[in-house]
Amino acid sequence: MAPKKPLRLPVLLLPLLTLLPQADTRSFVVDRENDRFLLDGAPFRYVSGSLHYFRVPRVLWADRLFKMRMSGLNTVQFYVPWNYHEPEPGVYNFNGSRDLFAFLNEASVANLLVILRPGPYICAEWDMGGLPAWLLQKPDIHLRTSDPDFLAAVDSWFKVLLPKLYPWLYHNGGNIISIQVENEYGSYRACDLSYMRHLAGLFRALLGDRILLFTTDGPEGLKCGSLQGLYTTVDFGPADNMTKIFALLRKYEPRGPLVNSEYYTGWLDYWGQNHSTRSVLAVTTGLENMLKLGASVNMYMFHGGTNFGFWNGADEKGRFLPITTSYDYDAPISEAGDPTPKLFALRNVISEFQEIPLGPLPPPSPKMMFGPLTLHLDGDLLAFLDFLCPQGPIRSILPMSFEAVKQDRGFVLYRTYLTYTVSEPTQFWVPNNGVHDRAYVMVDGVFQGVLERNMKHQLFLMGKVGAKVDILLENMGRLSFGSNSSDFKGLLEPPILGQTVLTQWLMFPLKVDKLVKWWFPLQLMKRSRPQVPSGPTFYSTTFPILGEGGDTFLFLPGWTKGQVWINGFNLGRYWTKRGPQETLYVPRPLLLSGGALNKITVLELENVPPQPQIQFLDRPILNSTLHKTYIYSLSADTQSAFEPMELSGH
């Protein structure tokens, strides 16, 4: 719901505004002559932090925003992921956790101004950088260019979104002071300036001329990412040469305030890499140096949150690198919403330059630990196929991609039958790295092993004529940064067994979330349970929480890889055997307290420990990568070198 009256300004601005008779006219503008921003005519510098509403349960938004304000920030910056709000063409969702207008309202209650980044592409380590996967139903589409198909979809989306944002613009009584056009476009291979001009014109047509529009790029991307008429900003981290980068920025924006739109307080994690951290000293020193220059700064991230469900993105850096469920980011506010030493150090720096709110920061939230709990076998995934895909399979001579069968995320089961007997172990592989992203292979229901994009390319299979070959394909997250091409998912090439190309496929798009949330509680399945589970298998148990409970962290010792749901909510992926993340954050609001029964469901994709137990811990384990476990079950064709990670942008 749009604001009915002008929102409260941050407390630290009020002394300035009382001196200015013209301050009743709300405005946020660039004062190029004096290299600064003006808010209602008064000199203004924002010290901002990034928080993503789509990574935090709605019930916790107010808590996180309040902590940001109490840290000395006067602004919050956030993205709008297109694919989160338009799941199908022309179908829009702004309800519940997707109600970004409720988030804007919570920001106003916390006395935070807003810097909005609506894309259409956002990166954010989010699936496909926020672009909807249904765009790829046109396989030849050229994303982030003036391709008419792409522009038509963008125009349609923004004609819905931007008018809803119009009442929230600062000069209209809202709290949005500036809006970014696209995101780090200079890091994309296309360098299509007519595309950027089209977007700028669309934003102006729908939002008017008064709102400040800007671009953000890394230093190397300023050439293709900046556009005349949009204010140019840059992003860089504590280890970068601030003087050199701001000097480069001045070539594109000679006058006006210096702005670092993404100052990195930490970094993201990939499965199989070490947990990323940034030292407190490096982060605080860099911030202090920028504030001494009078620059405006947004800290990315100030609170990271969690990639719940299947929403994580991925990078391509020599190999496919999916991003972990945790988006803790080593940020000043932890994944569980707790103040860290980094937060207090940054607050001290900010207090040297501007007034910060009085009063202490809230203490860490209560945490709880309990268990171990023993999970019970529900049955292997194949036994639930009628419920996972009630509409039945799609038939095709050659396997079809996720996009072709209109499955955005999660899993698709591919099935065919052997037309001849294979009596000796025979090479089974998919040419052209055509497994996107992990394939769990079964013959007559017996698990044979895993094929993995860029990593493990072959298995050896046997089977009699008529044997059923099932391949469960997992989408591990679409590429989200930079010069990535369209990242189609599934079996992108027909598998080959020996010299035979396998054809005549049945494809089952699986609705796993619906099975767990709706059908499992009804206990529709009363079939006999396998004694020795093999391959993708469901486990579950129920448990009470006595008393009030608290935040907790799910630990699955000895489990391999899979997905977890609590009370029907998709908590995210675990990959205990690879790391670095060993626990999954469980926010307290997801749990029923006072003795009510909670249900946990686990889909283990590979191997279950001898004792199928889980525990809830009172602290996270995010940094447990062991290189020897990284190459667990991988063959000699695996690329296992651990090259240094280059930093991607956002």
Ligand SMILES: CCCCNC(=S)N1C[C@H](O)[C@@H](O)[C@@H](O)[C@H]1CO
Second form
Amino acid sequence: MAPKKPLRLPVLLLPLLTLLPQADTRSFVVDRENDRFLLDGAPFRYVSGSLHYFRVPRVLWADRLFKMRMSGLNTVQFYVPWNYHEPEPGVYNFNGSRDLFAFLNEASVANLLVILRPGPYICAEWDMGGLPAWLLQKPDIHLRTSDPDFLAAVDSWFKVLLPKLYPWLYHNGGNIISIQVENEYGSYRACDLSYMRHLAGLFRALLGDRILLFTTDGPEGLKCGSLQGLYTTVDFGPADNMTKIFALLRKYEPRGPLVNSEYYTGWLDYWGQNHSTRSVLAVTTGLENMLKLGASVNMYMFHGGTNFGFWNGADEKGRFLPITTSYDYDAPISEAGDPTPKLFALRNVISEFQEIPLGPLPPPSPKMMFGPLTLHLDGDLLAFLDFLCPQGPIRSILPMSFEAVKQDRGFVLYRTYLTYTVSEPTQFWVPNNGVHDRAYVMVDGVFQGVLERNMKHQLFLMGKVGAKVDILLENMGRLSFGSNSSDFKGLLEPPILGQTVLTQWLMFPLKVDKLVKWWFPLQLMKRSRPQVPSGPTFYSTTFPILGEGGDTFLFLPGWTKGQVWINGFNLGRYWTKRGPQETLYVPRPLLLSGGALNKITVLELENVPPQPQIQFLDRPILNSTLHKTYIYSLSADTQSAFEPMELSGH
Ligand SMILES: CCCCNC(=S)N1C[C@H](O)[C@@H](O)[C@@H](O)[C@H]1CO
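Compare with the form predicted on its own: the form predicted together with the ligand:
First the chain shown before, then all remaining chains and molecules of the complex.
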């Protein structure tokens, strides 16, 4: 329920207020004398879990929050991704799955307090760490610093968001007990004190002086991430040395409760790397040791959810590593919302320290499996260009980035024409690793192969004068952590064919979601059937759900890589060929029942199996053993990469 309006009594009765149990003294403060929090004056320790509303369909928020409460948590922690709510400068969206206030209300209904982390940067393996891509329309902007252009955008965003949060603050009758400023700023190279001071001043000005503001950093980031006036907290996982890290924290907060704001219950996954897990024993032992110390703890993640659409972020560890669609995180509540053995083990630990709600956890939700379904070919992507880019292309001598053509995520088609005949297979490459992030190359509509950031830098092409060279550029998600420069997307350099720099480009920003949502249901006539069904091609089919049905996991055996929509909802990326995730979580509420036909659309970017079939399984595949080790080496001169040496078939 929204915060209660202040009690209004006839003036003669106002003295009665003094008899009430201090109705207006709702408070959440740090008690430095006794190294603890006080909630309404009583000692309080939070046992919290992270759940990101932007990774869970709104219809499932109540279910997930209830399970967190029944696990013994008294608080939920979540970020607010700026780019999820301000899609264009000055345009705000707090509706539907973006209704952050409905989520706050659901947390209140579940009897959970809230720790809110509005950034402006949030990391979180989310696209660009939550910062809007349109910031990069000023190419020389210095993100996360006191750069006036960056601060102007931050100020205008927070002047919209923070006043909306004010009524939700705990002392105003809401459930937000504390708010984090920035996110692990000490891990960022800029270390700009005036930036942090600006944020702290802005938060104080817009939220008042009673709300507890805090910072979170890894142990190595405390120096630059902490700030006078903001309560300092730390984050670390089960394998880290708690005693040493808390001793370091005490150098910044000699008194007050110890707080771990991100105790890692699992870890994130990257495409092409093995699935991450953290053992139940290690996670529960670490939690028990912290609770014994009287620390307040937030478990990151308690429920991870899914990176639907194109929202995943990426890391750079020697090379560009996009985060997978699943954000299961090996968390206590699985991606499908099911309690796991880790949850029950953690619940037992919590019950040693504080009362937990009586009653059972709900059982795992019903799962369904069916198929295989055969998809029919709708046509190759190029055949739908007029619908995908109704406003037509942008023309430029050199290729322009996604940001320059104002396309935030997904795809841009780059087109040019050969001005001379290339009669022999000739090296085609993009200097300076300039494909950000994957390029699907076609000549006169015929798929030639893929170029990939850090991984594959050259193809060999030929074609007659006037031949059309199409490059579908895929943005695989912007760097969300540790990036020392802005992660621009697209063809960042003009490609070179043999000795010729290719110029005169057409850029088509593609609105794929719109096409799938609005045009395909119109059953557009079948477009040109590609000579060989390879390269970016749309497939689809319809299917009814018999009976009640349940959650399910889409499996695309033998497909390579692409995007899936169900009933117009962008389910996310699949990359069966690379793994470790081989299924996509399909929440039951996305599916129509009662005999209505569900529509599934697949955009396969590379190659389909001989039989374009899909299956719905009753369990996920998130840890497929990677059969391939891609071995690439760049030769200094031509940046050519050897072909992938596939160590074994997959
Ligand atoms: C490999 C580098 C990952 C960087 N992220 C780290 S350390 N983390 C801290 C960060 O604050 C949080 O948002 C999450 O991103 C979390 C990992 O899940």
